[in-house]
Amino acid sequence: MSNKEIAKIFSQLANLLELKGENHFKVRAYRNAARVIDALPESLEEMVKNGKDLTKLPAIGEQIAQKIEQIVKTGKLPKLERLKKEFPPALLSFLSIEGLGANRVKTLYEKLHVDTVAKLQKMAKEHKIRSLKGFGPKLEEKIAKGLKLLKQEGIRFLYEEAEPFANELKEYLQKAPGVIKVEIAGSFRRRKETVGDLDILASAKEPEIVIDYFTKFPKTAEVISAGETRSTIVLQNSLQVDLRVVKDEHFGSALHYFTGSKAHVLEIRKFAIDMNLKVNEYGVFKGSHNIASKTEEDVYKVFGLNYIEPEIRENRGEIEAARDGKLPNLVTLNDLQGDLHIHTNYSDGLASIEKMVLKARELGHKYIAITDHSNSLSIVKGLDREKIVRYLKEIDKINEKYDDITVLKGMELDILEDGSLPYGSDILIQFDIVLGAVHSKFKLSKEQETERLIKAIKSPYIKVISHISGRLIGKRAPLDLDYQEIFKVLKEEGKFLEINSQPSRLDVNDILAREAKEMGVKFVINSDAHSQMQLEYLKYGINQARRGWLEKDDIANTKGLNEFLQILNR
């Protein structure tokens, strides 16, 4: 069981508790336990086998820790699954709309006896929820809002959440008996933002073996359907998984069939029935004949198309070149030279700098920007002049002692509501790099929205517009932005836009960063790690740049150190 589910465990545990009434001490206990857990570079189901004494981590005490052996060894934790009887399914999907706590979903559930979503929507319709205290008209607002989103998204997966189980299931299906090949198909292997599914497709002489061996994966909650080729199971976690078995000489074809998208699917049959061919899953055929289906390469070569990337496959253009010859050399994780939006315990990250350059060097980054937020180094009533200085003495003593990385001292910056900063030039001047990012009032116009960021963009010291749009996946919508003109500014002041790889905001979207390219504005790929661990959160960064067409030079951290500053100071 990975570090990552471990820590859901408890943060469902607490927000249950916080839902029953518990004691806010304990329900703290294991929010921070969840927090230390997602972080932790080391695997607990590892230390547990090894014996290791869980309760010298930090936030872990004897019971936190008996209770984290317990869920290795059986997968569960009783006493979270006798709370989750204790309320209806629909109050922790709550949890996920901005706006609403714990406390105010047992508010809404004992004051409007709200326990569906459709009832949530009832309420918040007939505008019974802004009389409730601590609500008001503009959180029952928001909470329609986050409804609409939640509505939208349905029960979906971020990709963060689905690629251990698809990890692991690949393995697990690797093992089985008379298995030839195996991959992740569907919106997983397109590397989409959230999955509602995981498709899994395998190839085998005899299928009905690999399909028994798969409803037998351990992680099963319910199998659906077990046929002589196909079989459904949903995981404990509600993921549900489709598994489909082809003969070997049929992969190429299924994959390029399974893989998707249906747009892209459909626009290759077109071209088949232009040239009298006919394409499925079992292959290309002329007539009777197959005359294409063991690999996807040989798929498209019979259209005279070269191999698209799973993650264009979307009908935006990619068939077109790849007939002409003008398909983008995608970018590639191991492109990346540098991290530039890391944070650390001077704000609200869980690792001293030192901690986090070990890791960055272990990634093999040549050059990090250490930035936490502006308000972090401020105090109540102005800035704290000192805690700067520390800081950046700091990373001077870093950058002494290690001689093959070097730390940029940079700084996440809030834009103000009218645009301006809240910092002026004496302190802004001792920083290398510093990162513009809207974190409050949402609720400008579009005009004013835009204008707000236009005009952090033309200041001098702004060098970076991170996490754009502002959106959380699945619980707050995008800002309503006029992009074009963003972009337009961009590019004229020789501005970055960051895509942010955080698995929650993965900000600018696919067809936005596509658009700003063409534009010809240039980006930065940052992990905005909060971790050691999340550093590695770039690779979420790069699945999003390829989804855009993003290549190389089209990102100024693929440069080398002297020109990555060369043209960040242009």
Ligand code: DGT
The other form holds:
Amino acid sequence: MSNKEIAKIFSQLANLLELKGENHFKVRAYRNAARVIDALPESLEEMVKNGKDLTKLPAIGEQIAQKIEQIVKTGKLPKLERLKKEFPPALLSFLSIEGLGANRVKTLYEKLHVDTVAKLQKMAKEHKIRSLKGFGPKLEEKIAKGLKLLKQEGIRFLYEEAEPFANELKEYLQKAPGVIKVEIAGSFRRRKETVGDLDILASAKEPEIVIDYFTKFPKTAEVISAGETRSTIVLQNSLQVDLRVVKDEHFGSALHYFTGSKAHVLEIRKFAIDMNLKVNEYGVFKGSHNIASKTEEDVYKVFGLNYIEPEIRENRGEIEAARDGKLPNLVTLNDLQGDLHIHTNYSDGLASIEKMVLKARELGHKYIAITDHSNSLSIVKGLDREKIVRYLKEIDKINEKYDDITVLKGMELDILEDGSLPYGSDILIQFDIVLGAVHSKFKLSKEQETERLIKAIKSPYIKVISHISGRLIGKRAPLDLDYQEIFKVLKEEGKFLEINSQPSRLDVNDILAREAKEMGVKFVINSDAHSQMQLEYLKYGINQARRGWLEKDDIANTKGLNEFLQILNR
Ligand code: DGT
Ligand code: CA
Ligand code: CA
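Switching from the form predicted alone: structure of the form predicted in complex with the named molecule?
Below: every chain and molecule of the assembly, starting with the one above.
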């Protein structure tokens, strides 16, 4: 069981106890434990197996340690199972709606008997929520909006949530008797930020044996169907998994079909008709003659197309580009030489500056920027000058100590409501790189928000705009901004647009990234890590960049340090 799964159990436990009205110290203890476990670099399962003392970990006491052992050994926590039976399952999902904490969810449940998404939607529509104590029209509107997001995205899994299951399933199926090839297809292979379900393709001489083995996957909660060549299961975490087993000689065309997207596959089909060919999951047919089916490369080749990477198979012009030899040469993780958005325990990160630097060196970065939050570097009534001095000195010391990595002095600066900055030039001038970000006040009009950002971009100190839309996938809608106008200014000012690699942000998204690229904007891809483990999140940012057709040259942190600093300070 992965740390992520264990963390999720504790966070659900905290939520349910809160709904129940338990002592809030207890609730907080579980929530803190979830946060620590989620960010832990070593596997808890391994630690338990090796008899390590878990209470040495931060936020893990005797009781929580016992629970962890129980989870690792049995796969579940009886206390959580019991609590889950006390509440309708929809209440847990309500908690992910912005503005709804446990108390309010409880009120909705007790006063309006709201226990399904549909009922909550109905109550919002009939304006029955606004008159509840502690609610009001604004909140009612927010709930309605949040519900919409929940329905659109909330039932989907974040790519990163699905990833460990995809890997585990692939490894498992590779051990199925008689299996030849196994590949994860569908939106997961296209590296979409969320996936509706996992689609797996395998090849074998005797599909039934593989299907039977598949339904015995240990984390299966329910077998929905198990036919001769296809099967669907639902895992314990409610992720659905479809398996198709084909003959090995059809693997390429089947992989192309099941990778999708539907729109891309349909467009290829039209392309085939124009060439008097027919295409389906078994191959490309000229009359009754199968002329391409072994590999995806073969399939594209018979159409005279260059190979199209899965990330851009969305029918957004990739087929024409493949025909005309104009496909982008997509950026890869190896191209990155630095990471410019990293938090430490100077603000809300879990590790020290040095710990983050050590991990970044391990990952092969040539340079990084430590960028703690501006408000953590201030005290209530203004700047904490002493803290800033300590912070900057510590970075100097680390630069003296390690000669194979350069640590830039950075800060993630809150852009104020009117677009001005909370610090003056006396402070800002001491920093190598300042990221501008909007963290609060998601309530201005579109024009005001756009103005706010443009004003910040024009400040000589701000070099990067971080997580521009402010969205949290499935939880908080993106800011309504005039993105084209902002991209124009970014380009004019030579400032960078961040692709934030946090799995629930992935901000800017693929579509906006491509639009910005076409307008000549340059990017940085950053982890926004709050722990050592999260430094590896860059791979998710890379996925999003690739989906946005970005190439090495579009991204400033693919350059060596000197060249990077040159373009940064141009
Ligand atoms: P998802 O699961 O919502 O994240 O998105 P996908 O793209 O994984 O879609 P899914 O799971 O419904 O189907 C997997 C692939 O199978 C899809 O990308 C293309 C192929 N496929 C499924 N249904 C159809 C269909 O009705 N027509 C065509 N042409 N292809 C289909
Ligand atoms: Ca799918
Ligand atoms: Ca599917």
